[in-house]
Amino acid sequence: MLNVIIAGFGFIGRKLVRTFHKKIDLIKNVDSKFKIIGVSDSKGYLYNLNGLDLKRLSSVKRLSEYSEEYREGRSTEEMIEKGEANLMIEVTPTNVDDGEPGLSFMKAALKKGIHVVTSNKGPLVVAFRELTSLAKRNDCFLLYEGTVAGAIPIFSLIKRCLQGDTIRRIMGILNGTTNYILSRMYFEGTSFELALKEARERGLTERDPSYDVDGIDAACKAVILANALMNRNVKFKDVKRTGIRRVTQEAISLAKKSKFAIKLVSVIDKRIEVSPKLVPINHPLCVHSTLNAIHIETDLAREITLIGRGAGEETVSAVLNDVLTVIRETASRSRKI
């Protein structure tokens, strides 16, 4: 039986609540007693041990609109410390500088033996080893499929389906915004400045577009992939990073004539690098628009490429799958006791 709390009620948090409401029959087929008992935002939280009304919660934009149960001025840490939840879904905004506030929330939950599912890159970039060690020490699940490439099941695939393989190399297009910009430049002859303006108008960029165009977002995801799948212990500062600001229309045109496209590619092998690279147009990594792609090279399976949407509401698919995994695994543990 999972009592769930959600830290964060922004874009992903609201989408997640609506998905839980829409998929509640599927979830309850796995755990008939599943309920969300708490949700927090930056100003307070809702809490009801009997379970919050998902239909009503799905209809509000701010938690304070839900009911008088909203505890304004109270903290997420207080909600965690109640200790009545056994799973926290952490979906607060990403902060790659120090991982906060999500890092503190995750630490507090894991220390109390609360499983954690997250789509927040920041804490994993800053403190991957610390968080995974804390989870192991307290016999908790820490799942983070939604942190890299949206709905693409990269961690699930490698950890469950390629358990006997050694990962030799990972290459990826891990940022949909830069891929959109470069695709507009490739197909339409659009300038970098105009393509970036279009991306901002379509809501494809981070609040600070430099996170996208300077390769910061892609570098963060490369760090998580390296640490989680290749047993590295790298930090953001270890990534050799070059963004796409200097990619000109002339360079795009020359590449196109030679049957290449310029893409912002993350490479993880002995090095860890994010930079614009020439990709053959017939290579499976050469995807366009906002798509992400991850190309894996292993000793046994050889080469596998995963392609999918890498941002926005597709991330909810990954979070939901992680939640269902926790439900099934905790139920399996209970049966063995």
Ligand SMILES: NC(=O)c1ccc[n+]([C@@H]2O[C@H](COP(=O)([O-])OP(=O)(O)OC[C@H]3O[C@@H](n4cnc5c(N)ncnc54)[C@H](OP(=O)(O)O)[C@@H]3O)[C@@H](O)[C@H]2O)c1
Second form
Amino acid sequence: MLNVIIAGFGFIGRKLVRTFHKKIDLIKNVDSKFKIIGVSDSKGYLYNLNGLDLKRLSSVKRLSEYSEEYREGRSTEEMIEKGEANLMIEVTPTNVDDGEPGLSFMKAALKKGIHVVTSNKGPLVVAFRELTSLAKRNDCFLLYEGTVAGAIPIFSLIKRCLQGDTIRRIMGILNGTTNYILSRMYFEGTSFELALKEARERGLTERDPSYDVDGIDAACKAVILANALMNRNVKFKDVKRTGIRRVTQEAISLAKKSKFAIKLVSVIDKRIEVSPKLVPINHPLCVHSTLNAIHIETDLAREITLIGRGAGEETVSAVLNDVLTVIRETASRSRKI
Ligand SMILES: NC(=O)c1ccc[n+]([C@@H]2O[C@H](COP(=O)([O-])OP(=O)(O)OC[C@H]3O[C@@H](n4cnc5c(N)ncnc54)[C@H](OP(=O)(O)O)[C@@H]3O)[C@@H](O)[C@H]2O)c1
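What I would like now is the form predicted in complex with this ligand, since the data block earlier showed the form predicted alone; can you produce it?
Every component of the complex follows; first up is the chain already shown.
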């Protein structure tokens, strides 16, 4: 029986609540007592141990519009400390400098034996080993499918379907914004500056576009992939990183003539590197616009490529799948007791 709290009621938090409402029959088939008992934002939280009304919660933009139950001035830590939840979904903003506030929320939850599902990269980039050992010590799930490549189920695929394979290399186009910019330059012949301006106008860039164009976002995702799937213990500083600012229209045209495209590729093998690379146009990794792609090389399956949407509301698919995994696994554990 899952009592769920959600930290963060922004774009993903709201979409998630709407999805829970829409798919409640499917969820209740797996856990008939599933309920959301708390949701927080930066200013306070809503809490009701009997379960919040998903229909009403789906219709509000801000938590304070839900009802007088909204406790302004109260913190997410306080909501966690009540200890009545057994799953926290952590969807506060990513901060790759110190992982906060999500890192503290995740540590507090795991210490109390609360499972964690998140789409927030920051805490995993800063403290992957610490969080995974904390989860293990407290017998908790820590699932983070939504942190890398949005809706593409890379962690689930490798952990569930390739359990006996050794992953030799992962190559990925992990940032949709830079892929959009490079695709505009490739197909429309626009300059980097114009393509970046377009991306900003379409709301595709982070508030600080250097997060995308200097490869910071892609490097964070490479760190999570390396630590989670290739048993590495790397930090952000270990990534050799070059962004796309110096990719010129001339370089792209030249590559195109030889049937290559220039893409911002993350490579994880002995190296861990993010840089613009020439990718043959008929290679499965060569996807365009805002799409993401991940190409894995293993000893047994050899090569597998996944293509999909790397951000946006599709990320909810990954978060919901992680939530359903926790529901199913905890239900099967309690059947064994
Ligand atoms: N958006 C996407 O397409 C996408 C895709 C993949 C992964 N992600 C990741 O998913 C996470 C959520 O993204 P988002 O787009 O939903 O972000 P968002 O729209 O900025 O929402 C963040 C939410 O977190 C709340 N928050 C901030 N500080 C908090 C604190 N100290 N305590 C409690 N709540 C706090 C904010 O509160 P206020 O409402 O009061 O400001 C807001 O409700 C991020 O880590 C992001 O990187 C996002």
